[in-house]
Structure formats: structure tokens, C-alpha cells
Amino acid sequence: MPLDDPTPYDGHPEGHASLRGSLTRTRQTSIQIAEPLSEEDQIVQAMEDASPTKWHLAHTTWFFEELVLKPHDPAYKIFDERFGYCFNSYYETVGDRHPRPKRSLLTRPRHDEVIAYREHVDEALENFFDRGGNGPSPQALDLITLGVNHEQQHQELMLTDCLAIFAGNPLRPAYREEGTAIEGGKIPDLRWVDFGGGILPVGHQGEGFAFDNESPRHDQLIRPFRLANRLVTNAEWLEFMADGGYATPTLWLADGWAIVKREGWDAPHYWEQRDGVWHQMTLRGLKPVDPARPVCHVSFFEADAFARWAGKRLPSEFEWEVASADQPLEGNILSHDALRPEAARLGEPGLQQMIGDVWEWTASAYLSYPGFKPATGAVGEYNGKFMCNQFVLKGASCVTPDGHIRRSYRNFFYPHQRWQFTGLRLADDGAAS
């Protein structure tokens, strides 16, 4: 499904029209993502971290209704007063909400009622734009821009949560069947790319949309470092496993080792053995583990343990951002339609796979930048209150929407989570020998 790059509102008339088009395309894309799924598929919640597809479709609609239309459009008529309780996620300042672990109990409203809710809000947004001088104020347009980016985040979640559902189904169904499978082939040698370091600017540069956690731009001391030219592969992870990686406590942080023992981890998430052969559940169905593809669905704890086993480390988020400065913002993302990570290319100079394939774990705790101040009201709850006990990931994944990629983007998850498309790239200190 090709996706156009949403251009956020920038205060100019042409930006106004561009935002309207981005809004329409984004809303349509969510429906396209849900199309391969049955209504039964769309109500299932695989685990507490995930949400049903139907809930995602409704929650992104609630966001526009609650934060844009209700406060900024006097002509708006609420679709159903009860939906606010059902589809609020974590906005304490807005009001009470249905418990997150029990979202699969929301069999009502029915699927067709959720679709009608989306259509009602979409029509209201169109009418809001059509009223010219009485239409969206600059503040409302900024909130619509945030809503577009918020829905793109949920589009990625719709796909990762769908994978969690199908991985738990004994039939191991595919979200979408694959045509001709392309396996990775030979693995490029791991090489190192040197960076000199210095006192360097990081964070959002101020052009176009960014989430508040990407600012303020500030100077950061970065010592000389080097990055691996490609992501860690399944073949390398199999070596880690064969060498007792999941059975060697000295490789693990204490909290990570406790989870390994408690949960019985012995391989990445969604890996299973069939007739002695490792397979991995993907959005294309259950596939034999391809040695050349990047390892995926590993936690921070696993990534950190692997790096220690390899005698290296994870990069900081600032090292990754500086290293990406000359990299194109393109790669194996949602419009590429692979729906799973792809192998690095042979013979490519410099860094590969910086954008797409998997989100890359960094060693950086998710904290505020110097001078960060969250906005007032519900919008201020978007990122700032989660700046505790999580780690930053950089880049993008194979299911990240095209218009949702920036060098300064800071994804973040708890260190034990691994249902997302997460992997790693090794780093080291100093220059290559």
C-alpha cells in the first residue's frame, strides 16, 4: 500500500491544503491496514501491551474528536458520549477510561459502529476545513498535525499487535500471504565505520513536525566511536544461542537475567523449533529463520547481552543520530511492502539499514532533553510522563509509515518488551584498528 509523505501544517495556505490531504490519506491508510482482517481478528487482544485493531481504529478517531473537534469546532455534534470512556488511552486530564488489559472485552460497540464513528468524525473534519475563516485555527491545525502523526504511530501498532495475535493462533495464519519468497543469501562482512566525535548538536532542527520529546536541540559531548555497517543477523544470533548466550548469567543485567529465568527465554520472540529447525512467525506467516535477515523481536536486555557477548556495546541515541546525518531517510518501511526485515546488501559501502527493517535499541535511557517542558493540558501527557525506566530506539521498522521518519525521532520501550520490530546494531569506542 503506497503511502504519501504527510506534510504538516506550516502556517502557509499551501500547508493548510497539504495537511488536509495528509489527514485524508492517513485516515484511509488505517482502514487499508485493517482490510485483510476479519471482524473476529479485530477484537482480539493478544496481551496487555497490545490492543485490538478495532480499538486502534476507534481510539485514533477519539483523539480527533476529543482534542480537535470538541474544543475547537462549535458546530461539532458528539457521535456517542459513551465512547470517550471506551477509547481514551492514558489521558488522565480527559477523564476515566476502560482498563487497558480488558480492551478485548469491548465487543460493543460493534465493528460497524466503530466504522460509522470514523466516518462521522472524518466528515466533521472535512466540514471544519470547508468553513474557511470559521474553520481550523492555527492551534487546531497544529493539533490535527499531531493527530496525523499519532495515527501513524497506531498504524505501526496495528501491525505489530496483529502479529502478536496470529503468533498465538495455532493455525499460524498470515496477515498477508507472500508471493515469491526472497531469502537473504550471503551475509555481508561486518565492517566498522568511524566517527570522530566532538561537541555536536542533536535533536529536532525546527523544520517540519516533531514530537515534543525531540526538543530542544542542544549540544552533546560525543567521544570518538564506531558503528557496525549493518544490523546484527539471525546467523549471528544463532551463534550467540549456541554459545550459551541465554544460559550465561555474566552476560546479563540483573533484571534481564531474572526475566530469562522466570520466562524461560532461549530465543528471540516468535521463534519456535519445528523438526529441529528454527522458525519465526512473521506477518507473512510462519517462516524458517533466514540467517541473513536482521534478528528481530529482541528486548533491550537481550540486545545488551548479545553486545556484551560480542565484546562490543550498544550505541547511544546521540551516536546513532550523528552517524545517520548523511544517510537517506528511506529503506525497508511500510510502503516497501516486505512486512518483515530484509538482509543487508553485498558490496554496499558505509552504513546500511539505518532506516527501516527494525528499530535499533540504544544504550540511552529515555529522558528529557535539557530545557524540555511538556505542553499544558492533555497534549502534555503525550510523551513526557513516560520518561522513566524506558530506553530509546532509533531508525524505523519494516512497518513504519513513510511520513513518520526523522533522524531525531525517539521511539521508546521498556527493556523487557520485544513484541515490536526491534533489533540492534553494534557499537564500539574509538577508531577501527
Contents of the next structure:
Number of protein chains: 4
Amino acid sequence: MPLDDPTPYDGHPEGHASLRGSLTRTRQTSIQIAEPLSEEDQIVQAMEDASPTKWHLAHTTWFFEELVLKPHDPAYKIFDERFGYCFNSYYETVGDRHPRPKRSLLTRPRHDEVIAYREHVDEALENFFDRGGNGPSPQALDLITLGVNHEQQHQELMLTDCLAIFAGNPLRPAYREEGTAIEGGKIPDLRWVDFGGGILPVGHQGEGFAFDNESPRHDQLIRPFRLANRLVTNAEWLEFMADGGYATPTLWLADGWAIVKREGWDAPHYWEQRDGVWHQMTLRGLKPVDPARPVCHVSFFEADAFARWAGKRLPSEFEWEVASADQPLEGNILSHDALRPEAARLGEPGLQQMIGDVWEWTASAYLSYPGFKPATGAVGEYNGKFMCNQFVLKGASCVTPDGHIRRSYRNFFYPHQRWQFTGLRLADDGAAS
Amino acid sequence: MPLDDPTPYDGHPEGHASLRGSLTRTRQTSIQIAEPLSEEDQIVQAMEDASPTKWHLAHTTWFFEELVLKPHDPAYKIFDERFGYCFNSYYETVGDRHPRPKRSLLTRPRHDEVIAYREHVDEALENFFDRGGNGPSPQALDLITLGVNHEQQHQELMLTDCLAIFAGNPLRPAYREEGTAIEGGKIPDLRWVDFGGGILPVGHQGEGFAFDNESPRHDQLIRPFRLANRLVTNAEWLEFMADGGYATPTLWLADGWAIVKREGWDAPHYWEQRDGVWHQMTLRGLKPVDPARPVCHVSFFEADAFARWAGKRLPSEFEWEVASADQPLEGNILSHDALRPEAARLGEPGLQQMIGDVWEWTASAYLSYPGFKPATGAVGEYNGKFMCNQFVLKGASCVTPDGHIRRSYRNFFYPHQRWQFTGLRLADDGAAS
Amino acid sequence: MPLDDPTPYDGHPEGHASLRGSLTRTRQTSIQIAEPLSEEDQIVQAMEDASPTKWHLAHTTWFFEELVLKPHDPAYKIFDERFGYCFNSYYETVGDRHPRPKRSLLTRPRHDEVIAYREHVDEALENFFDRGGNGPSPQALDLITLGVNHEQQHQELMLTDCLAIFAGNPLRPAYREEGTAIEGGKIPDLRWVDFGGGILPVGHQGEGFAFDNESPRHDQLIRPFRLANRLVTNAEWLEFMADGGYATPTLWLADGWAIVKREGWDAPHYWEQRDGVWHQMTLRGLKPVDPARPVCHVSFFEADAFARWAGKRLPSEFEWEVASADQPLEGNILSHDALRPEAARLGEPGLQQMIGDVWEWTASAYLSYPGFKPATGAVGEYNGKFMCNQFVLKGASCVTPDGHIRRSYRNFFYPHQRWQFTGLRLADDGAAS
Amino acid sequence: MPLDDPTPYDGHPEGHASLRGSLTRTRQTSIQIAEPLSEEDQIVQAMEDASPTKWHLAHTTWFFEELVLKPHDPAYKIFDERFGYCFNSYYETVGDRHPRPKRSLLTRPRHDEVIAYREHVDEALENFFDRGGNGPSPQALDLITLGVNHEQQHQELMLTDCLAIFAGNPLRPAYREEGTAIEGGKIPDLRWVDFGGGILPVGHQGEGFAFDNESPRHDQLIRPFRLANRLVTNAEWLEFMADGGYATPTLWLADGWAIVKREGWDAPHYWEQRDGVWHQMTLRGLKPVDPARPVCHVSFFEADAFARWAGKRLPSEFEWEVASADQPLEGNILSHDALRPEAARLGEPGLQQMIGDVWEWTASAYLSYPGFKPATGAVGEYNGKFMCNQFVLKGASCVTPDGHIRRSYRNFFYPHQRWQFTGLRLADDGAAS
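What would the structure be for the form predicted in complex with a further copy of the same chain, rather than the form predicted alone?
The next block holds the full complex; its first chain is the one shown before.
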């Protein structure tokens, strides 16, 4: 979590103020996300990969208590000594923890106790800031910043994990009923946008926060390439299915094909047929598959097979990053409140849907950048230890919180995982100049 | 569920009245059992064998709706067509159902909807009865009786499943704080009570309800035998452990020894050491192991190994039934409110602890009685299809509801299962006369 | 392995002579069974339940070395100290052993070394006998007798395990090509033979060897019953299949139905369709299913479901034993050399096929007889520790060796197992007299 | 398997002659490798990842039959139609195949039939060549070349799979007894060799055969780096162990640490303690761990953890390739006949052990090179479909056959796999120039 420039906070009241505002908003957003969910909804766990909402609410709080308040605020009074064991996720440095697959057993501490825990820590952070010069050191401010970003990540997980629960419920309940969605628009043609390549810098630069895995900024040798102007749509995915995509082994990586057969995959995750019509489970409930919207909840294996079927390939993480340079950092993200990917717009020149809608699988294995050094201590476990067997995703999804968007952002998941809001954009080699 | 004598209800208002009273009390008891539990506690599932409290509340209601009201009350209006799929347990005859290991995903219907479902069905049953001569047929009355007994079984499971959740919670919460338990009394000596054997009738007789697996009443050839006057105690179990009971393969059945090694069993379920002292998790919270109380939460494999270590054996289900003939049907059961097994009393002549405290493992495989014929239709799936690989337990436990006690009662579990309130009483061959 | 009467050997040369002859024949038979198999065939293991032929050859030899020669013959010189670890099966008392699922890794000691091991032990046993009065004690003679019977059991396993290998081989090779089998005979009608019941003695009696699990002989209360005159045929099984037997959950025990679904069972083990015709793999190679022959390689679960479908039941082990009292101890066993079950004969009065063809599943759980006490020491592990979760089979199969047939014989397997030569005979309750 | 230049064979007798010589030698070498093994040794399978020797002998033959002779030689007469099913490995394009985990069930075709199959195909290939101008087309010659290289790969697997069998055998037999190995030499100090970086070409160039995954040759941007002059030794590994390497989670990737705990790893694969001394199983039998030799049979996870412990890192595949540019393509490979890694030599300047001893784990995920296009048809399945979740290894091992060495060679295995001859060399970032 090395911040590029931790100094702004040191003696810069506006730095403090900005971080305090961000902290307050982030903490409130978590509560708002949980709001449509009953206490029951918030304690169960759809699968080992997912966590209960209440656990997310508590764990993000524990992060501030364990990494900020306990080591940096001598005045801090621990809320409950037993919560460390309950709500540590994977920090070996910090100590033992409750086993991940059994998080739903944590019906105690009760939901109201977790809310009280949040309030206790929020108040302690407020008091910490209020102490001014005797308040947070630059290092503590860095950790608070990390805590804010950490909580934003968990906000996205709260929604993906909630969808997993509701998709497994025979009533297929909606997280929130539909607002004003318009279905069935025309789909803009797929067009190619060319990029020239060269020796180009990638990774986090300059000011503001970034995770450690986005550094060091460094040069990459990039060949000329082309990116599709928009995401792959459900209409295109239905063509892939109709053409036997899920039944043609030569389209698949061997590990992917093994899963297709073992799990009986024949459509994206959360798709099901009702009366002969493909539907898909969404946070808005069960909906007919909308041809114009981007395909979502596909694994890397499926994205890769689709690209091969289409005669194209997935972009590298660096191609995506370079191509995004002139793109605005906005799109269908959490504050847009669609809670689903939305169709590309007609008549839009150049790339669109780069930010929001779905995380885009890349062909890049998730590995460290040259010269990467994780921080010492517990935060060193944040990203580095997962650099194996996963693939990088770029962009953001329809449930990524605001303020959590960067061109250098490196999301990562295992190639078989499907419960995130994941889709793809096609790439191709550029013309030799 | 062939009742021995279904006629009492037919034109006998007192039969109706008694059954209505039993129905009302049973339905209320389920609600009372759930009362100390939060909505969170009531939705999670500690393991595949266990079910959420809310599911128990709904399933017992579904049983009345599906087997009584829908087929027998033309006036009945179904509460929600979708609940059948959600709350069917294992009745293949009735239709598909939500998979057992995923019952905790049923956060919807919400808890308050399940309560409303209960009230709807309760009211419908009341109305059904009120119709008098146009009310329940003898067959429907039989099924209501079965529904009452079915719900009583689930009441015991609610408590055992709740203990499983709390035992897996790092805070080790109590279902209810201790009342007036007295620890550390003296343990009465183990004495033997002799029985003469002969050709003796076993199985359900006469009046009142019994499950189908208790019939037909038939003769068994029983050899002279002896039963211990009381249950095996924790003190005796600690001796077994100190003598290497869990490390001596020749004491164990081969399948049991395989589990001991695979699972690392070295003490009864829910036992753990704290500062060098054995504790056990109970519905009253984590307590030091009380030497005087009966050992509880041991599997058949452990009970069998203990008996072999002691140079004795487990009784057969028929020996137990014959020996219980003169015993009162009372003891430490649910209404006693101990919620834990209690120590045997000093100075008591003859057998004690036959009813209540713990279900007693027998050496009898759970098989059908000669001439057993399951009922046709869904209720035929009640007991018969489980007659394989399980062992019979006799008596009752500290969480068995009142009115659910019979000498002919045949409880059954797999030999490796430990989460029920299960213990043992030693037996031996009698002297040749 | 308590022999009823160990004294015959003590000072009775003819007892010695008879046992020596039996020993010699048994040891030779094992070699003859292995004869059609290549060294390759003899080392592999089709599944965890099965063992390599070479391992059977070595283990039966180890049994004589470990339990007879080492403790009882001071002159015995151990062949190779390392073989004990390699060839112990499950005797915890004797020591550690090579893990069962990895027996095929024992390519060393080589096949010729195992043959040399056999010859070394055979010669030592000969020498032991030759010493006359200084030769085997009565106890040693008992153990030699046990060793002979033990090796006969493994002879049957050699053939069942070999069939498992060849059935998994895409070439479906024959263990031995067909001799003179005649297919397609008429099937005698199923008729019922009545038995009166009463208090009747069962279990091993009198002279000669029996396994410990056949004792003590004791009385059983048996109700009037009827047995089918012959085994269930393939023709009848095809009817069961055509009537949806494998797709009707109410016919099945719950544990059986779970396996049917999980494993996709839709026919007996080793059945497969070729060009729309059911074939079955046999020791004679892949053959069209012969309607007249008894069904074979069905599990207890299948046998039980079939009986329920037929409106009948399986016999108890005691019913079978009582019914067999007047039957000759002969039939289609190993020396008959069919290597497959054969069709019942037309025009035969009374019961037939009681001995040979297939082991007959009974409704009896495999449990100890009243008063059963296993021997002390390693041989005490022979049978008793398996008395859980298995069912008794009676009779003998087409690959049971001669001299290994008793009415009191109790074979036992888990209810899901199918690789033995297992079938069934229907039973029913008798008329109340 | 695009050959860079397929034309040499077309009308160039010396091209033919060279390939014929290589083919003949390669086919003989396989037989020689199998020579010390009994038929039993050659049929069993230590684990799912490994295959029986006989299967390797047959599969490499099938490759020539299926991909060369059947499509390209109209005169070819198929040996046995059934062998295709038996000996296809993973070519979905070619058809169904016998399941990999059950290859040891292929005791038929017998060993001598497989040898006859080899001779049949060898003779057919000879005849094909003899036909001269009517013989192999350029495309067929390419495929024969691929078949030779394919068989060389399987030769290495024969030896690694054989070691897996013997390591699981309680007798710990040697594949071949020790020759003239000298133990206990001094270990040369670890020194660093610097490389300057730049935009440098990597991948296969020019003439001769290479696998498709080594192409296209392309530029990589390489930063200044340093490589250790020699491989990591057993002595260094013992230090890592003594320092708690296997008990310190922060040294490990998260997926690696999960395996360490699950499998109880505490030393390299095939290491075991005998009388308090670490030994390791080798093709020469069980040997005390020699401190001077390179550590072998470590997974990527272990190599990565060791590098982190040492404060260094693994090289990228490109760093290794660039560094190897001036290295001779020779070392301790199969023809050297050590069958074990050997110690580095004292007083040797520059890099050593680059070729032979052990395959060196790199930090590079196994992915396609820019512009990679797999061939059409079955050979397109050769490498590309495995480009996921594996890591690249460079160099060669002590059992890599002669003629199978290239600087651009990309070996690949999953990060948890340990049964290959795998070790590591440390790398570090170079000084900024």
C-alpha cells in the first residue's frame, strides 16, 4: 500500500479534510448498501468465496481498529478483544482467525453489536482526527486512506455476494426492484480502435492513492494493437452458444474445458431458462436476457474461449491501460444506480464502456511489476501474496463505488470464478506499420 | 404412520379436544424454543446434517399444509405456492425441493413471512376442526396426529442444531444462561439390574399414537441380561480417555477407527481444553466437564468402543424396551428445563435415567420389524426408507418434548453422528439360569 | 477363529493328513487361479476395494508366516523382514502396513520373489508337519486351518478383483475363453417353498472349521416364511428396468437412492449397451445378457429395491440358513468351472441354486451373535471389527472354492458394493398357521 | 508445431538421413530407458499426473501412427484399431480416449503386444522413408520431427514417473544402482553475474525444430539484472528449513501456504528422515541428502518462498534466456548418466549448471508469445491449451535426453507440482546504470 506521496496530509488541513470526508462517505455507503437487506440476508454465505454482509461490515471496521487505531492511537480503547479473531480475513501477521467457510456461523456478535462496533470505531477515528497535531501521523493517514479503499473493495463484494445468495434462493428475490431501465435498444456495431504501440509507461503515477500492486510505474514494450469499441454483448454470447461454444473443446484452455465438463457449464453464470427463454439473475431480480447489454458473470475461461471463437484475443492489461489514457473516468458505476451493466450507446465515436458495467478480463496473469516490493507488516499481505494463478481485470463494474476508479487499477480473480461482474472486450493485433 | 386405532376421533369429541389441545401446545412450543434466538441465529446452518431454526418452523407447517390441509380440507387456501419447493424435506412423492445443504440460503421468505405462514396454517387447522362433522375425517385426524409428533421431533432438532451453531461460534454463546444447576455431586455406584429373558412382546401396543417403525408388535426371543442402573458418566469417560481409549485400535470397529484417525477424535463432541481443563459446550454455554453427569454427544462408534473397553456391551433395543416396562415415562426432558443431562441420584434403587438426559445407543441396527409395511403415499417415506446403516437409540434426551415419550420409541442415527444428545448405558449377558 | 474342536489334530495322524492335504491343494489352487494372468495383470488394482493378484498371493503367505510360523515354529527362518510391512492387510495388532489404496505400487518385491516367498513358506510348513510330535501344537493346527480358509476367501477375491480390472480395460479381455456354455434355455417358473418357523437353532455346529462370526450357535425365533425356488433372473431384472426401477425413488432406501443419482446407476454393475443390446462383462469376456441366468453384480440397495418392486422382501440370514438345512452343499462353485452364474434347471422340485452361482443378499445387518467373543490377539481382528454397516450374504458364488461352503457361513459386504458375485432370491412372509 | 523451415527435407537426402538417424536413436533410447524395469514396474501409475512406462512406449508410437502414418502414408496398415482409444493422451480432435487416471488398467494389450506395435510402426516409418520421392512430404517430415521431439519429452517423463513409483514403494528400490558418484565436495560460493538489459530478441530463431510455444521470436524489454552463478544447493535449503521456512506464512504465496498446511510439507518432495538424517529418494535409490548438490523436486511455491527468504527473486524466463546466450548447450543431462543433479564445480568462472541437473523455475507465467498462433488440427493442441495457471521452467534436467535442449525451450508445470526434476537459481535486479 505504498502511497506515492504521503506528505499531503502532514500539516495540510485540506488533505485532512478531504480524507475525513472520504472516510465519512465511505463508512456511510456501506451502511446504505446493507439497508435493503434483512438481518437474515446479512448473515448467510452463498459459498466459500463469498462472505456475509455483516462480516463485511465488521471486517472493514476491524481493519481500521487493527491497523490504524491500535498501533497509532494511544487513546484508543478496544471495543471487544474477541472481535479480532472473528473478523480478521487473511492476515497471518495479525494472528489466528475464524475459518472463512464458516463465517455464517458468526450470528454472534449480533447485528446490532456489529453496528455498535462500527459506531465505536467511527467515533474513535473522528476523535483521532480532532486531535489535530497530536492526531494521525502521516503513516496513520496513509493507513486510513488504505482503509477507505479497502472498504470500497468490500462494498463491491457485498453486492456480488448478495447476488450469489439471492440467485441461490428459489424465490429469486431482487436486491432492489427495477427503476427505469429501458430494454431492447439497438446495439452499436462492433468497430475497432487502433493504437500504435511503443515503449510506454504503465502503472500508477503521481498523486493520490494506489494499491501497491500498481507500482512501480515502469515501461512496457507494446506492439500495435486494436480494441473493440464496446464490450461483448449478450446477443454475441447467444451466437457463441448457438454455435456450440460450450461443446467445442478446441476453443478452450484445457483447465477450462475440464470445468465445463465437470460443472456442466452451458451459459454464463446466473443464466437459466424459463419457458424456453434465457433469463439471468440480477440485483434487480430475474430478468430476460437483454441482447443489447454486455455479457456478465463469465469466467476468464469463457472469455478466452469466446475470443478464440471470434478469431480475436483478449487485450493485455497494458494494452487496456494505454488505450484508456484519454478516456474519462466515468461510466455505469455504483452511483449510477443501474446495478446492472447497460447497453452501449449508439452513435458514440471511439471507445466506450471502458469504466463501469463489467470488469474486463485481460490476457495478463496477475504478477508483480518489476521492482515490486510489498510493504512490511500486515499490509504487506494486501496484494502480493495473491500473485499466482489469477488474471488481471481492468476497468470497473456497475457496482464499483465512486472514488475507486483508476486506469492503473489491477483487479484480479481466478480464471474459473464467475460471481463477480465480469465480462470482456475483444482485442486484436494491430497492423504492422 | 399406521395408528393402531384411528377410530377414537370419529365422533368422539373428547378425542378431538385432546388432539386440538396437543396441536395448539405443540405449535406454541416451537415458537417458544425459537424465542431466545435472533433472526440471524435462526437462518444459518452449522452443517449439512442440521437445518436452520426458521426452516424447522416452516417445514413443520408445510407438513400440515401439504399432508393434511391440501388433500383433506377443500376450503383450504394455499399460503404461497412456492413454499412447497422451499420447505419439503425429503418427500420424493411430493415433489422437488430445495437442496438440504443450502437451506441457509432461504433468507427469503423472510422470518416474519414464515411466522405469518404458521399463523395461516394454524388458523386453517382451527377452522377445519370447528367445522365439526364436516371437519377432519379419521384419516385427516391421523395425519394431524402425525403432524404433531413430527413437529415434536423437529423441536428436539431445533435445539441440537442451535447447539451446533453456537459451538462453532468463537464466542461460545449460551442458548439460555444457567438456572440453578448444582455441580459436583457424588456419583452413585454402577450396579447391575438383572432381567430374565424369554419370549416377550415388543413394539407398540394398544392405544395412542406411534410411528410406523414401532409396529407390528411382535415376539422376540430374549436371553437373560443385565443393565447398568445408570448412564455412563463423564468421570468414567475421562478414565477411558486416560487409558488411551481413543488411541487403541482394537477397541474400535474398523469404520469407527477410520473416523477417529481421519477426524482426530480424542474426546466427545463439543469437548475442548481451556487452560488444561476439559470443558464442554452446552445450551447453557461453555462449562467445565462435570464428572457426575452422563457423557453426551458421543457417537455409536465411541459408545461401542467404551463398552468394549469396559468389558461389557451395549444393550439391544429389545432388552432396553423389556427392561423399561416398569419404568415411569418421566425424567429430565424438555419441560424439566435443564437443557443438559443431569447426574444420577444417590440412593435410588433399580434403574434410573431411562427416560431423558441422553438418547441411549443400542447394539441394534435400525431395521424393519417382521411384517412391517410402510403406509402408501408420502407418509410412507417417513421412516422406512432410512432402515439402513443406522442404529437404534432408546429413551429420550434432555431436549425431548413432553408427550413424545414411548417405551417402543425407536430413534435412529448413523453410527458416526455426534451432534444429538446421545450417550450410553452398559449391558451384559445375564447368568444362565 | 475359535474352532469348535481343535483336539482331532492332536495325536490323530489322519487329522494331520487331512489338513496337510487341504493346505497343499489350497496353496496350489491360488497359483492355478493366477495362471492365466500376466505379471502386468497381477500387479494392478482396479479400485481401492480390490487388491492386486500378486498381493493376494503374498498376503495369504504372510498370514501363515506371521500367525503360524513366527510364533509357533522356533525353527522358522523369516524370508524377508520387510515383507510384513508390505503384505499385512489390516491387522493393527501386528503393526504398520503399506496403505491399501497403493498396493499396486508394490512392483517390488518382484513377482518371482513373491513366488519364492510362497515356496519358502510352503516348505517351512511341510517341515513343520514332518516334525510330528514336535510339530504343530493344537493351537498351531487351528491357525493353519484358519490360514487355509483365509486363503480360500482370497481366491474368490482374486477372481472378483481380476474381473474389475478387465471390465475397466477397453479391450474387455476374457480371463478365460468360453468353454461349453449353453445360452438361452427356458426359465423355470418362480414357485414358493414354505417353511414353518419356530424356535430354531442357527450358527455353526459340531465338527469342522467355522469362522468366529458363525458362533455361538443359538436359538432364533423364526416366523413362518416362504422362499423363491430359484434366484432372480436377468429377464426379471430387465422387467424391473423397463418398469422404471432405477428411476422410481419410492422403491429405494434413501442412502441407495442417493447413490443411484450420484453414480447414475441404471443397470447392474458391468452391464453396458452395445448396438442397443445389453451386454455384461464376465470372466469369459463381454457377453450378451442371458435372460435365463441369475442377475449378478447388484448391490444390496438394488436387491432391496427389486424386492420392493416385486412386492416381496429379502430373506433374513436365519430364514436362509433354516431353509438350507436339507439342501446338498453343492452347486455351481469354482470347481464347476463355469466362472459365471448359470440358469436354474427346469423341472427341479424344491429349492435350487442355494449354493453357488451368486452370493444372496439377505435383509440381515451383519452383527454379532449373542455371546460372541472374538479371539484374543491378531486373529480377533478377523471378523468382529467389521460388524457395522454391512449386510449378510448367504450361500456361495460361482467362484467360491470347494471346501469353503457352510450353511452357517456369513459373508458380508457394504450395501453399495457391486463387484462381488452378488444376486438375490425373493422371500415372503408365510401363511399364519 | 510450426517448423521454421520445413524445406530442408524436401529433396535434401542429408536432411532425410539426419532425421532418420534421430528417429532411430530416439526410438531405441525409449526401449533402453525401460530396460531396467520389470513388466510390473512398467504398468503401474504412481498418481494421476504420472503414466505407466508401457503407456509412454505405446503413446509415443500412437503419435507416429495417428499423426504421420494414417494421414500421410497411404500404404500404412493400422496395427490394431482399438489402440487409438487406449493410447491417445489428450487430443480432443482425434477422438475419445481411455481416462488418464486409469491408465494402469491397460494391462492389455500386453507388454509384448506393445513392443510389437512399436516394431510395426518403426518398420512402417522405415518403409515410408525408403520410398524416397514417393515418401514423406515436407509436412510429413515436419510431423516426424515433432514425433521425435514428442518422444524425447516422454523419455524424461518415463524416468520421473518411475521415480514416483519407486519412492512410493516401501523397499525404496533403485532404478539403477550407483555408478561412481562422489559425495561431499566443497560448494562454490554464490556469486552474481550481471546483465545489462535492453530491448532484446527472445524466442526460437532460425533453423532446426522448435515447439510452437517458442514462437514467434519477438523483442522483450529487459531491465538490468543479475543471476546467481549456480543453482541453489541442498545446504542452502537446509538453512531455509532450519530458519523455519516451511512454518513462516509471510514467505509464501497464499495458494502455496494453503498447500503447505494441507499437505504438511516440511521438506522437498522425496525427502525423509532416517535415524535423524535427511535422505532423499533418487533413481539411484535412497541416499543421504548431499549438501553440495542442487536442491531438486521443489515446487514453484517452494522456490518462490525460498527466493523471498533469501531476499532475492526468481528470474523471468526472458532473463534466463538472454543470460544463456553464450552458454554451451551441454551439462548433466541424460547421456551423462548421473541420473541425479550434480554439484557445481569449484573455480568455474561465470554461470554454470544452466543446462542439465534441474529444470529452473522462473517467475514467468506460461502464456503465449505475442502473435502466437497454434497449428490447425490435432497438433494445435500440443502446447497452447495449457497456457493457464502454469509457470515456465528453463534449462534442462539430469534426465533430459540429448538433442532436446534449446535456449528458447519453455517447459511448464503447475506451481504445486514436485515430481519433476525441478530446482531454482536466484536472480536479482541489476544496478541502475
